[in-house]
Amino acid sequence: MHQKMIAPSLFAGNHSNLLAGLNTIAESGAGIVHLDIMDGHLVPNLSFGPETVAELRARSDLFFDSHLMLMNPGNFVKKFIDAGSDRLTIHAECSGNIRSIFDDIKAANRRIGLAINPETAVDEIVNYLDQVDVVVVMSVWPGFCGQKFKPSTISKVEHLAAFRKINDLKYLIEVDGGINGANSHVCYGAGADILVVGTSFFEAENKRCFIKNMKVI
């Protein structure tokens, strides 16, 4: 079984002091930031650039999971890559060769994700997954905070695993949208490995407490 992780999400913190937000993550425990990074395109939102996350890089050695919810990721991928990103993950339903993608993020031995929204099956990514280190499964449309956890979506979870074993492939699984701690253990018990949480982490009184309680099943 591979270690249960939580990964607060910078977007659903304080705007106007994301540093004070990427504090709070690292006293936490977590070890991962969960960068949101939208383009107004792929997704109805906007959030922040590659300059953004290379000030945050400068202050912070927790490890960067960028989500790159972009239309074009391919034309943003090494900027973000040199801002100092650990993983990136594009979306399947986004512009471009998904390979040819992949490909320069190996190259900068980076480790690469692959985000799927509520409406695209597992069926349709299937081909990629030998070639991705972590596959996200949206559960909530995703672009903004604060949005309800759709039960629907462990189905995909399940899916994964079960594809994971039967092909002994080595990818994690991270559910994104509307984690908490009412759902947290399905999402385990289905095979997730990483929890993206956003507006439960910010809300909780004690944020060490908060990462300590979710990773129990």
The other form holds:
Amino acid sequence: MHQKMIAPSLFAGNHSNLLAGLNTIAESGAGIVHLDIMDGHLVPNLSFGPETVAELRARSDLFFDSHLMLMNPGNFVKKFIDAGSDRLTIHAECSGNIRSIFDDIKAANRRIGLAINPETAVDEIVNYLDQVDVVVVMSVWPGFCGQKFKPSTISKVEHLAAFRKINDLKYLIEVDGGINGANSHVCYGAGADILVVGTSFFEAENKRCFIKNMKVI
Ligand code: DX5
Ligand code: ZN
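Let me have the form predicted in complex with ligand DX5 next, following on from the form predicted alone.
Okay, now the whole complex, with that chain kicking things off.
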């Protein structure tokens, strides 16, 4: 039985009161907060920076899952490590030196994540899969919450799960974008371990029940 995890995305909460959103996530029992960091280059939007993450870190015991949607993550990864990120995910589509960024994350004893956009095939990242703790499969175009889940994601999750098994690898599979109670079971069924929830989480009336129900296939 694989462990199912849910990572609520703070980006989908109220940006005038991020601490309230963080506390809502903590009270839901999810245990993880997904932090969407955007640079206006890799994605057509901006969000928050390392100072914000550090301030939130000082007020939270949650696992900080930082999703760095940055064209040049090499310039920033150390700042997000110092800010207290537990896991740092960079994009395969970035222009940085992926292996040396992984080295920096590893040296700081944090978890390594690699994300792929909807148009990027699993085949393009196979050479990195023995080094990563998590692969993040984007199920929407990154940059905005509230989009519709792309069904083509499922075959990529299945591919990653099969590759993991055949090669006896240990990475987790995280799916990010457009996830709700209607498609969570398909993601878990395909082999996902972690589901990011933004809009569906903040819209849920009872967040504890929502988190609990999302883990039931
Ligand atoms: C998209 C982000 C997602 C997003 C999830 O760029 O990476 O984490 O905030 O939000 P929903 O669940 O609304 O798609
Ligand atoms: Zn994200």
